[in-house]
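A single chain comes next, written as structure tokens; it is the form predicted alone.
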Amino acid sequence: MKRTILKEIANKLKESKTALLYPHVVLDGDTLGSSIALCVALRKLGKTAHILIEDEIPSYLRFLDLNNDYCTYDQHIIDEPDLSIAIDCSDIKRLPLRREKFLSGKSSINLDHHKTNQLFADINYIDEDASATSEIIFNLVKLMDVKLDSEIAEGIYTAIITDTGNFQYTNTTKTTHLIAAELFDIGIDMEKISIEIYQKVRIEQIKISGEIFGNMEMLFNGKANIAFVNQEMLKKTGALMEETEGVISTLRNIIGVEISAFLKEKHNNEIKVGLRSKTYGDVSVIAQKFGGGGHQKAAGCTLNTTIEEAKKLITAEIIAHLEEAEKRVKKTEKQHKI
């Protein structure tokens, strides 16, 4: 069934003349890498294709579009595209300044791997088993009869390693490794990708990390923690908000911690909340209570309040979630004893 839908999407892409691709706001490796890979494939078929963004590309991902050839802020670059394609976007709310443009397409497609996807397009293809949306793009490009080249391969590989934590997270599967192996055969510059993503750290990033870990609070007998970054901290250290991206993984890495929360203060009391779990916690449940979503072990939401109030709200939900989880564990243990 899934392959039939993906084949239908491939045919629509081949039949189209123009397409606008929509990565989600606050660009990450999967949404941008997947968008680049599909945009390259569409252009190889002779299509007019562009990636419409609304925020700046993070420095560690700029190598994917060095010449600014694929990404654009210009919503009039294609007035009425044949296709509007959302990539790695679980909710149309994650296209805040581009929503109307997305809906103006003659037809819309939604490609994603989040189980909380809101199915907002004409055709929705959601594969919760995919480690990253780029796995979907990998299969789609093949169904489009486009030969994968190094540029497509590097976009897909970037997406995979950033969404799997360099193959560390439990969303990594045998299929993920097989795709990576095929990408190596095509020819990717792994050293370049690794240096761009992991080995270009400014001193300001080290400073902001110290500030963040300094305000970290342990919760629920050390089984959870919460930390934040605000505008004052960024100003003090000279760091960029994007340079706090890996903090939440470090918070989760602490021994004994099951759930971590990291709060980012944007502007006008907008708080972006990142949530991670290690084994049994389901942070997507917590995120959904605040209108967000994501995966069991990686989710997020946005709160329009102060950092202090956001901390209280998120802390309460984390504790309630862990209390309920522990009750289930104890109940299961009791049943096994019987």
Given for the second form:
2 protein chains.
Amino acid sequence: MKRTILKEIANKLKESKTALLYPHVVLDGDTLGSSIALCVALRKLGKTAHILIEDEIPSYLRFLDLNNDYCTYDQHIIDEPDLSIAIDCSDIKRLPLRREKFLSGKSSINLDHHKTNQLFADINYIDEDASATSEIIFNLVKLMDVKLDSEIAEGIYTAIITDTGNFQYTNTTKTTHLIAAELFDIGIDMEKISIEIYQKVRIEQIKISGEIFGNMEMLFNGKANIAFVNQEMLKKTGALMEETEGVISTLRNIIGVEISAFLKEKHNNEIKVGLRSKTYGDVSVIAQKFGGGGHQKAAGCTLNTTIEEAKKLITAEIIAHLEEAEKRVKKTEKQHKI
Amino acid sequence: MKRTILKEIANKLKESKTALLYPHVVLDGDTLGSSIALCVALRKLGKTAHILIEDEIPSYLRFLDLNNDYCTYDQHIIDEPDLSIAIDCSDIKRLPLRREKFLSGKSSINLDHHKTNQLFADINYIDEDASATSEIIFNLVKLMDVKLDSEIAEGIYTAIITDTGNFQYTNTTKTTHLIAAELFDIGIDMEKISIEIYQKVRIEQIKISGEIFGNMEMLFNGKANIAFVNQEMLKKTGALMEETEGVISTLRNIIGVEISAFLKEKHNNEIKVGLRSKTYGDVSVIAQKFGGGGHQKAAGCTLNTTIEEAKKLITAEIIAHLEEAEKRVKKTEKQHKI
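Can you swap the form predicted alone for the form predicted together with a further copy of the same chain?
Complete assembly follows, chain above in first position.
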């Protein structure tokens, strides 16, 4: 069934002449790597295809489009494209400055792996079992009868490793590894990718981590923790906000911690909250209470308030969630006794 | 050819009645995971098999032998075993307290993937292309006609992820991913393994990292760096030496750094040095100058001196190595011009 729909999408792509690809705002490895892979594949079929972005490409992903061959901010690059294709984008709200443009395509497609996807396009293909949207792109490109080359393979590989924490998160499957094996066969410069993504840490990043962990608070008998970064801390250390990306994983990796929250002060009264759980917690529930979304173990939301206030609000929800979870566990234990 | 030798080894194992397995001292994921996998396989064939160790199992690997079913310190557990099997052990010196016992086996086998292996056994099977010794064990167990179960699969998987930095280091190959896919099929509790190995960080570990990076020195225009941990720092933070395991990777991950050194003061006048390179540096050369060994990108040695003196000696060798490498590059560039 899934495969039939994907084949239909492949045919639609083959029939089109022009396509604009829409990665979600706040570019990450999956949304950008998947977009690059699909854009290269479309061009190999002779289509006019571009990736329309609205924010800066983070430095660790610059290598994917080093010569600005694919990504553009120019909304007039194609005026009325045959296809608008959203990639790894759970909600049309994640195309804030590109929403109208997206809707102006003659037809729209939505390729994603988030279970919270809002199905906002004409054709929506959501595969929750895919570790990354790039697993979908991998199959789609094959169904388009495009021979995968190194550039496509590196886009797909980058997407997989960033979304699975290098095959470490539990979204990793047998299929993920089989795809990786095929990508190795096609030829990827794994050393380059690894250096670009993981081995270009600035000393400022090490300094900001020190600041953040110095202020970390443990909650609920060590079952949760919360930390933050504000503009002042960035100024003091010379670090960039994007350099705090790994903090949330480290918070969650602390022994005994089930839920972690990391608050970023983007601007005054704009606090971006990242949430993670280790096993039984469902942080998508917490994020949804503040209008956000995500997966069970990784979710996020934005609060228009101060860091202090946001900390209080998030802390309260985390504790309520953990109390609820513990009650459930006790109830189950009691039932087992009976 | 390789396969023929491995088949011969499989037959030898099947013909034996008793075997003692020897992981190298300073247990890590590959040596222990591989040993567990082979020990389980031997017992499935009805053999008497044990893993003889001489140092403590690090806490992140305790889950592999939670009930002490396989590992033992008792050298008399089998008095004259048919087979002594060294696993992931490049040199018999890495069995310091077990050397005599190893040599007392009626026959000895050496299974390893280090190119520096000293070929100290009756049968030596060294596969430099294997990302971990456990890739060899994976094939060996199959040739023994043992059906892989979850316990064997988890041993092999643990070994692979610890030796490849979760499929990130360049020793990772297509084969590594194909093996991982098969292990997923057999059934591994990836969430458990991931939590045990990566998500049991103590707060003390975060504190010791702060101390270590606070004292880090950059060398040779930022192309190298060196850091250390001494007993005083451990005492101050309450951290354990094994909790500094990840430091060397972080040192190497800093932008522009080609070679990193991390010095651990094990005791007074016993400094264990870890070395890493990013692309062209060959740290095994540096390690060998101090009687150590390893791979091009990961090597180590031990110096019987103070931290201060060891820092000076290692710094000098790193700078000499980088100067040499730069001369080589310039020479090549000149030749290209001609």
